[in-house]
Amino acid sequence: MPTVISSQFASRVTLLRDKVESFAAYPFCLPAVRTLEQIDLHPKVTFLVGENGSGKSTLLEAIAISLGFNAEGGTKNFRFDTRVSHSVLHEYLRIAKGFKRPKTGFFLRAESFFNVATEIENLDAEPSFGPPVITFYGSRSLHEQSHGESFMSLLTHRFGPDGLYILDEPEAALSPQRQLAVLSRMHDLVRERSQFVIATHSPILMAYPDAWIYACTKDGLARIAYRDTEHYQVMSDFLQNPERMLRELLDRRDDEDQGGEGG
């Protein structure tokens, strides 16, 4: 039987189980890792979910840098370290990749954004003789517009067809209605040949269609359908009766206030 080779840039992660010390050390320990062996990515969009803590973000970072982008974020061509921080996980990781290589790619942080803007500042202070890097986001600088514009200007602007992108939270600071636009970019660029591996706690964001769903729960990843994610189904409570889940919430906190009294 012929042996396929994907086309996708990146197609699956393994853990190299073998090398690992312990698995009582961090980040060996987070529930996204202690039981990862491998999963296989999405050739279009790919979601992480979970709650703060289960390691998602730090499992995204670590395939962000086993693809050679820079730990706080940026392109591939953005070298710069503000604050030394991320673990050692990448080191530890195979990414197989398809015979087509991306044109473009970035890895964006929400945590880190602020000093990805100040690198391209930085960056067109020196001489150079080729056009101002902020001419390839808009050209205008990011720190003059709001976290929810300068990130709308990365993706309108920056992101381009053949490209991988490596989200961490993009959802940071934008509106649902600037959400559902992030959707349609996204959309755009997968119609042109682009992937997404994204982190997120947003409901919308993770309701793009066809894509493959991880939660990191504290038993480790597991694929999971979009209407079955925590996220999506508390939201859905919520808006289907939001008076009933208030009280219910709210009369809780009451009763455990009062309980507390006198003690």
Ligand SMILES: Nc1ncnc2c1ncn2[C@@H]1O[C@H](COP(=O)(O)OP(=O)(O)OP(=O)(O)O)[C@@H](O)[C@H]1O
The other form holds:
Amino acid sequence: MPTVISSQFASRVTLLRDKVESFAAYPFCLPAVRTLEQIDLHPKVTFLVGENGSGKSTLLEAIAISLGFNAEGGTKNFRFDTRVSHSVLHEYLRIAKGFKRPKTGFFLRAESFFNVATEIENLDAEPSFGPPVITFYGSRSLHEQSHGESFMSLLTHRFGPDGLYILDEPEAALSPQRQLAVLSRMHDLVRERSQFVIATHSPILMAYPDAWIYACTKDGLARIAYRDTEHYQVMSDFLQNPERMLRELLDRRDDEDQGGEGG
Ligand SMILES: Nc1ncnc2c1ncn2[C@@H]1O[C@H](COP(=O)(O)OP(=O)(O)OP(=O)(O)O)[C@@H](O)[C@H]1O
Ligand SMILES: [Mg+2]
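Would you mind generating the form predicted together with the ligand now that we have the form predicted alone?
Next comes the full complex, and the chain you just saw is listed first.
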């Protein structure tokens, strides 16, 4: 176990609780933060899952900033700042790092991939001695590709071995087939010593076997087995018998509407 842990890039995130003055206000009041002591990161893949608004993005962003990424996303070389929206949480985190440093990395923010694409175009508009930045992203402007295509370009061309990747809902633009392709590409990168921390709602992505899943619930963060996640259970129940679930859901609405007319 210790040898595995020491070879990873980031092994533990600790909230410096003594520094926090109050847990009553954002971001410290969020379910994912309020009771947080520490999160042990899997040497390969760690998932954060949980309801909308439970604090996954806030936590992921703070981890990324703490690791030296630009708050708005991109590689560690990206320094653009279109809108200051990040919380102060990163100032309260300590991240235990391994003895090796990642050779590369990327912080993908769900909302600002567009800005990353623009930043690449801006960088390439400036004089430079090296090859254009876009060469590392498959040579075709990310603005000229669909959302899903540009993400796959990023994963195929820009992500590489010995990388540390922090991804917020990477499935957002992807068909189920492409999500399977992401799993396969992720596996290649893991075999090339890369590490991932991913916030996701995708029951496909979170099925990756060499991973720990942390669920953000109202009681805080807890490690959970894949089949115990709400995402797996709801999706599996639904797909096994969509008609039954729809009947329950829609009949209840009809009953409520009829009750409303009577009152
Ligand atoms: N600057 C802010 N000030 C106060 N509250 C905020 C701020 N930014 C976000 N929040 C709130 O914090 C909560 C957690 O947001 P966050 O984006 O971390 O959730 P999430 O788990 O990533 O949700 P989703 O699954 O929808 O992406 C939300 O209720 C949001 O409204
Ligand atoms: Mg989010």
